[in-house]
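Below sits a lone chain in structure tokens, taken as the form predicted alone.
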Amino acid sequence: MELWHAWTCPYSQRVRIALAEKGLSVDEHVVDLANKPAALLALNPAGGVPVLVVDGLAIPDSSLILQFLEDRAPEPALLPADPLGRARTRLLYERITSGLGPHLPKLLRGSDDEKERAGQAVVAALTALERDAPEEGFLAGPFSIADIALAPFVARLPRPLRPASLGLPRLARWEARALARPSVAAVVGLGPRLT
């Protein structure tokens, strides 16, 4: 296997913590998204990343990604196994992922009038997922995807934007548990976090 990434791109974050979590190695290729080699687009022609490229098929989207590698390797599961329980998983997967992944792009490069937008729909993004956030643990029971979908986005936060400074008491418990995961911390650390 394969794996076309950004270091500090949260979608590549994602498969990564996900690869380390199942104990699978590939052969990376890490991308300048700034120049993007023809090899990439090649592969996917939006030329985005993450793209797991497994036995000449290209992959190229986390979620699509994180399925095929809990197929490909059920255990440990990311999944719980019970269809009640992905389905709630995978909707919180997207819930997340349609909630904060729009805003953080705009958080780092946007004018100042978006990054005040952006900071208000992180918030509320933030405030809703605390009402549901269970008080131990992690988000679905067993970690899962729902905190690999969660752990890049909340890492890369400014301290103002995260749980604890919002006073969202069980998303900060949380914080401090998925950060201190060693697949988590070993991925996340590595990037800047938005200022």
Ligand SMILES: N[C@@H](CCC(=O)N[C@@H](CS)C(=O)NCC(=O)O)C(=O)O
The other form holds:
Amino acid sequence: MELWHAWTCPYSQRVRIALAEKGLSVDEHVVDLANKPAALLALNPAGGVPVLVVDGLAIPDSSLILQFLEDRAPEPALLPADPLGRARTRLLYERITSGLGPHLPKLLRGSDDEKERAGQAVVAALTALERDAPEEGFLAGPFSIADIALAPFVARLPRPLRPASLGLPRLARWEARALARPSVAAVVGLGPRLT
Ligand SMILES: N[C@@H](CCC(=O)N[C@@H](CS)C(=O)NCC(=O)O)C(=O)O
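In place of the form predicted alone, output the structure of the form predicted in complex with the named molecule.
Full assembly next; the chain just shown is listed first.
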């Protein structure tokens, strides 16, 4: 398998965390998004990362890649075994992705006005997540794709928008547990900054 990714792209980081959890190795192609190689555009004309290439099939989206990895290597599982638990976990994953994902680029690179509005949206999304966050363990019980979705986003937030600064105690404790997990620490804590 080949993975095209950018070090600081949270969606690429999701895939790298899942690969580490499952003990799978890939040939890595690190992309500078400001200077996309033609080979990436051939695989994904939209030019985005991550892209996982398996036996000639290019899978150009982190959610689809995580689903493929779960099918290819079901153990250790990143989804609960029961259908309802799987549905709950996937709903949480989608809520995290749609609640935070669109705001991060604006928070990091937007105008002052965009930053302000993105910050408010992030506070609203994290405050809503706090209501459902567990006292212990991970977001859906055992470590899962929901934690993999949220950890790279939270790790990129400026300190005033991190759960502890916002007075969200359950999410703050979750953050400490999630970022200390070896697969997460290795991916969100290290690496040259390209984007
Ligand atoms: N829905 C995609 C989103 C991926 C995404 O937004 N990737 C960004 C980098 S973090 C990207 O490649 N943007 C295109 C660009 O910068 O041209 C996924 O989940 O994989």
